[in-house]
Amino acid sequence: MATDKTFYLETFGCQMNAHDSEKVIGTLEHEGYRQVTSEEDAGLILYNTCSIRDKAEQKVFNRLNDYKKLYKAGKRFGVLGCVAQQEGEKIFERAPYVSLVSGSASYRKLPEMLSRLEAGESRITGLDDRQTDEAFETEFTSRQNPYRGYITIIEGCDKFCAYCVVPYTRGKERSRTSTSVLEEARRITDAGYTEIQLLGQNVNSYSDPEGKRSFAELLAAVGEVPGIRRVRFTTSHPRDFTRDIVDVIDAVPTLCDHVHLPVQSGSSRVLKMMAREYTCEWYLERVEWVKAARRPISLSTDIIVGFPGETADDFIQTMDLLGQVQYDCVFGFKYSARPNTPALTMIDSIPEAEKAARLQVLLDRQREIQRVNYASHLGQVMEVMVEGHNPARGQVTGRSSQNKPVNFTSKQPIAPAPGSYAQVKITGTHPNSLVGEAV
């Protein structure tokens, strides 16, 4: 292993994985490691993995195969995250050059595992069972995002949706104390961040171990931390989405006017097969709460097409739901079987071509809905937080409070820095973004 203790880390998957990687980087740096930007320059190569969909999982093994030649050059490999927890020691069989396999709940053991790696051990595992009470909190977080600070407030999942592998890879639900969350929020603002995003597999299932605050009360408290201008949260589960969440968004201006509320299907029959434990009517009641808010709150969702047993009529009901809710954004996916999930026992009789056709119909319809929704912002002036620049187009890139991408021009001699804010007049719209000029 390289004597200068260098590492390369690539992250696959969700925002929680991205934030977990920030914690891993901070821990490695505290242990004397230095991050580099390519596998070839690293002594330790780490992949923080996602197993929510088959393609994400396959990407990791493809990447390992691409770089296994580096093993002969003395490199060491580690697989972290959900694929590591899911596959466990089978990873050593599939990729014998991997030396470290660790699920996310075991990252607190990283210093010990690194010491064993440095001592020459070649098969080190950090795997917790589902019942672990441990969470991965660290004061050594190395924040990689220049404009948004992430805080995980709850880990794991107790919902056991029929298609989802997360309860098996992330463990049971474990919430942090509201005191520790607020302490971290204050540290983030002291570091210069003005936007915080609260994270959880089911973020609104949060249950304060201290009994001090509900999820809505925690949102309000974070939003009132001095220096905070924006607070986001993701992902919400409809089962635990309560009216007080909408009330607090209305009451606290720093809470962003955007809710991501995955529905997965517009058919109550399919929702029952998915074990979502709500009906379409239940879900639409929560949508009505959002639409009745004093502030216009943007809604986005996740939808799975082609779940085992989904009929043409079930799919029509999902399309009807799109028309009724008028989402600002939909993340649509074809069903894919995941290891250990109850849906594996269901007959997946829908051909891949039919799944693909349904998905395309859904995405085409949603694109037209978004075209109308985004066009409604024409002529408005909105606050945009800068995220970066597109030199080829001479534009600044950013995001509105409703989480809509905004590309705009600025007459300032120096381009605004990521994390700064601009008032932007919207002069053009597309189905997935807004165009404007700073005013």
The other form holds:
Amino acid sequence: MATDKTFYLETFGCQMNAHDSEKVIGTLEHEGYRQVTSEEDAGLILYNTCSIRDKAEQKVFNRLNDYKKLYKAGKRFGVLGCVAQQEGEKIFERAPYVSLVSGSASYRKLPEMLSRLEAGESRITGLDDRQTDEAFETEFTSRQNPYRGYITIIEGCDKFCAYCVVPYTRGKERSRTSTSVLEEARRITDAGYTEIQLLGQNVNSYSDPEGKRSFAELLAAVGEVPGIRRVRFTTSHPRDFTRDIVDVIDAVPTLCDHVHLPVQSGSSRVLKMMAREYTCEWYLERVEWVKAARRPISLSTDIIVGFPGETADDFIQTMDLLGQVQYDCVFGFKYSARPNTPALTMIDSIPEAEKAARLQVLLDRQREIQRVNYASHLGQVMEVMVEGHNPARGQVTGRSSQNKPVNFTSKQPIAPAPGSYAQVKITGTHPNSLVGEAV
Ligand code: SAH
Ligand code: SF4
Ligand code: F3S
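In place of the form predicted on its own, the structure of the form predicted together with S-adenosyl-L-homocysteine is requested.
Time for the whole complex; same chain goes first.
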């Protein structure tokens, strides 16, 4: 069967999904496919999906429905990522025009799955179970981010927090060798990238299969690759957050001044129900390590409000934690019941309106904290990596080492390119961004 070898790929979800897509695109290109920018122009339409919250499956089906008409025009559909792994063959029942369903742990089989698609097969699945040891390492990554080179160092999750789908959608934890991570870091810098972000659902649970380097040692080694100017890593799990990570940030100048350390709740009682395996006090000890560093390291976190059984008092404890830690950034979420998870059997008794109200209180409080925090940068000169431009405002957009967005004006006739660096004097502040001018 003659196949139109063009594809459209849209990505939802986290940075690991964004990076998986870079690898999927590279693999497809190696198989002779060409990426196009609209569903209408594509022979193959792919959605790389996320199922972390809300009615994620529903969103995917709505999206598929929107474009179902294109199926009649001979187009093929594929669902990749976490919803694919979660829903599996059920997707074919609900959306019969879908021909390919593959979770991330099966992407290494993409070339084979594509040949079957080209041969006219219509129910192709890549649904390795949780126990798979396979990871998706490819030399064909097609990097889409112009300034940040992603490297996945550990896939999957073994933590099984009560609310979370990731252990079911991404499989068990498996780390790459530090040798292969460092080789990729060198290839990326040779290609011109100066910022690397190491990725993992629990990046600091990294365990080198060769036993050569701990996570902190790997961080240091990546930071010392010639040509690197910035190294980031996400997401750190408090359970595996060791003091040597802070020591290495202090010791290696290329490691960014930022740690994302999701806490989820300020109540040890709720943390226990969530199966996070730490108490609030235990978490705060890690925060103290970060705050005691020689350089100012910014701290960000994720918080879930309205977990089943969270009382008004539990929520107050989360607010107290916010006041105590003074985070630089907080991502707040309303608890959302997910398929397969243990929390699904707990009574989700908190009304949606109450969850929304708690989230609003949390975000308002954090806004005030950030107003003060961001204002403390006024007058400072900081290095900003350029990410893009906002022509309407005549501003260049970028980020500080602390991961704070900085919008600045530049007197240069040609705006600095994404991936370049500027020294910026901070002249104004907002709760979520800094404003300045290049010096
Ligand atoms: N591995 C990371 C988090 C990955 S998911 C960690 O453990 O810290 C990103 C964030 O989504 C989580 O930190 C959590 O705050 C949120 N999240 C995950 N499942 C959720 C759910 N069922 N409802 C609401 N928020 C959820
Ligand atoms: Fe989900 Fe918990 Fe694993 Fe994070 S550590 S991905 S929240 S199960
Ligand atoms: Fe979403 Fe899967 Fe990432 S559920 S957040 S895309 S690991």
